[in-house]
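A single chain comes next, written as structure tokens; it is the form predicted alone.
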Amino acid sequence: MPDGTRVRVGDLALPEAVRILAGTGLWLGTGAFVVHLRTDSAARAGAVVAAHADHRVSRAPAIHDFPLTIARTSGRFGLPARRPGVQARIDGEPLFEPFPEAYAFAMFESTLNWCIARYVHRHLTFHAGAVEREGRAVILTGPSGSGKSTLCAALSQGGWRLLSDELVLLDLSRKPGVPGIPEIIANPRPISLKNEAIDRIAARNPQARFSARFENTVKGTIAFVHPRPEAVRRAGETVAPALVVAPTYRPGADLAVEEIAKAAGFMMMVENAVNYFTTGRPGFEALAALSDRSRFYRLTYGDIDQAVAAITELHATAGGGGAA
């Protein structure tokens, strides 16, 4: 591949993808990022380019956010390391502890979303997921085993178009004062499920591509779902939130939604904002047209199946309005 030459991470024959990452490095871009990625593992190499095989890389120096090296770690002197492992770096300062070697790729999804939370402060970002259907977005939000990630696999292998998974990001760029409800900029990259959930979105939609699964992490077993080919190509494209929902799982319950206010909703939002009070002035305007122009809800759901019909059909009369 000439320097320069822009293509798909999966065009890359895996050997020559190794040798790279353990050298120069690949610029990969998922979206909204570009990441500088280094590593000295094949498996590491063979794990990124299975689950961003859509996304878009260069291997001559680009303009990026993110230097990230994951590698093994060294002791002083070049002695072996006290504890032994692989470690993420970001411009070549460590981040974590050491971390087992089979949970790399795991670590490299972590520090990505790590990082975004840490430096990106150019949009207002929400711990949420989202999607999107004839030009209207759903904003899953909610704390973390809410099944919010659940639902976004769901919807994402069912039709809809994922904008992200763990972070959502709200473009800021409009001057203060200018109206217009501020648009969700793309971030397509793997979705991470956890435990049962693994293999409910897998029984329900068997065209999905999973990472491996990395077993007994804090939070049990976790494996990523792949992002569609469409989504990660239409990763460019902006798109207004006119749904916000906060889901929460719970096996065996009924189906349940209720509307939630829009001042309510809007505090919700605060609650699950990582740089809201940062963000200042263009912060709040840009979640108050978001509250102006969107309808909040809550659904409680034990069956994956009722909570996409659900969804569906909210997002089918969403686009203004809803309650004061």
The other form holds:
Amino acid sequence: MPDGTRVRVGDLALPEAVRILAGTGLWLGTGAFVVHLRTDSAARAGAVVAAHADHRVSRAPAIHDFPLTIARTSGRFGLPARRPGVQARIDGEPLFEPFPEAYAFAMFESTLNWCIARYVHRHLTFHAGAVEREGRAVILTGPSGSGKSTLCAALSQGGWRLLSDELVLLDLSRKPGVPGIPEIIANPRPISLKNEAIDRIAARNPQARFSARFENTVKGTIAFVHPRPEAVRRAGETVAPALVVAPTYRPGADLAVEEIAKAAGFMMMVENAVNYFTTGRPGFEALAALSDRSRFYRLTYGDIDQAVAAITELHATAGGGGAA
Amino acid sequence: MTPGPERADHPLLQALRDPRCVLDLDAAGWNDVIWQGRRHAVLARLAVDLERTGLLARVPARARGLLADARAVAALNQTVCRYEARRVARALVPLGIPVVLLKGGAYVVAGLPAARGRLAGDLDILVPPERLGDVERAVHAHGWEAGPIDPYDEHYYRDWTHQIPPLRHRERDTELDIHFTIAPRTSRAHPDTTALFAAARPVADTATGGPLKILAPADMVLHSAVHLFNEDMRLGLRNLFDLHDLLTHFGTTEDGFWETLIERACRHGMERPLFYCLRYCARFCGTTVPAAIQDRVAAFGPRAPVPRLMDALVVRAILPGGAGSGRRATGFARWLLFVRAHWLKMPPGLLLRHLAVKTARRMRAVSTPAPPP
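Next, report the structure of the form predicted together with the partner chain; the form predicted alone has already been given.
Now the full complex is given, and it begins with the chain already shown.
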């Protein structure tokens, strides 16, 4: 974004932000992406602004990845809407069913994830989280509900930098034949926690900044932990992965760590990839290089501190990454 | 309606004509080019042109990323298209009949310039009408199945249009459209199917081997033109640039191409689509058409003021642009062209009957309560 017009979201006065969002919109840098956001309600604007205080924003047009509008539904010919609520649109096309206005921020987050999964193919994208320490990343992968977001939140509130929570982006822009491991592009965005995980992280990491809680969604109660300013500032930087961990949270379980063979790890990553087929050969080659250079572990945990200690130890002995 | 000069000057249209134009774009201009390019399915084509002209390195990084996104989708699409063509070839080899790839599938498999960055959706093939039953049995045995369809629609496809109802592969979920001619049976065009097969050429792609062919150059252009101007204006911009690429390529590589084009248009009853094709390719894509050909084809046009009216509709229906009220204009223009397409497709009595059936069906659908969300 042009420097002259770039500010932190938090530096904009709220009434001003609301006015701009209702008019020409703001170009919001969130994670590795730029969203052109327009919305017609002060409440929604406020929620988005509060959640993105540390993110960069521009009032002048920047090249954006996604033009998003979140606006109240209206009926035809000025009649009341048949399905009242607010609706997200990309490039004018409606994305999902209208949703209650109070869920606007949660919807903004899922809409953005949907857009990344749908449109972004210059990177190989995984349904996974990632954190970094000492220039080497840990990828946390697994199905929804496996406890990876909980670990992402716990690690990134400790000595780790959040790279990503929902979607990990593996850079495919490196020319073929150039040696080295493909790198993860930092895409730090709010971490979505569900149900009991919210209280567990709130108790363990009292300094964590939370969004409002969204009750009764399809996934139960959801709250977001905002990434720390340091992570937000370094969005878009790339980091080499060293370790892939597939966690499973089971209440009361003892810690168990088991190494996974590389071939099985490769297939596990394919299963969790969003656009493995679309990225074609570059995607395959990047994943093959990642598998060659990383180690894969399955980790069952019942206690967050034990899991964090185990991941820290695996990471310390994994080597790889960096310029290796 | 005044013609939309802003649409004819749209930065996307300019960039498709001459990729160097992107060097002057500001951020807002790039956003416009990228999202209009996506909507019109031409972004990957622009990406390929920028790379081939060595301009990609001068494109801002974020725009370059968005162009790479589009190229990845097109590359996958073409891989699938080539694979499906091979599967169809395998299914139909034993029949010993000519199988002609149509539209995007033909451009991609034959490696024509129109294939660059092109999204080829369904695979379209043309088979000899007298062997249709054998073809259907063969592709069914290889996994392509008809979806649920009511008897009226089945009858509509088989007796009045130029293709059978679309088939879908039961494992791969890919669509196969089998055509037995290249214009609706009931339309004013009267393609000489025997001549199409006689002139069809084997496809260069060795991997498909077997019976796969593509239409002869003039027939390929006419099929694309009749589809765009008489049937379907969705993705019209992409299809117009297909025509531009085909005309430019064959005009420079085929001896006597332009004369053959006129001769085949007369034989197939496709003079009018050819008139519109050359008019709008020259006007919007900058296609070079020999002056003598332009003069001869001018006689194929309708009487005034019809060309003016078509100009106004075509500008709105297929050129990029159209935010806000412009989008409504696009919708209205497309609707009028849809009505025109039906008028061209069917004689008045048949059209009335068809509309009556469709209206009755829509009324029934409205009176049936929708299932809860």
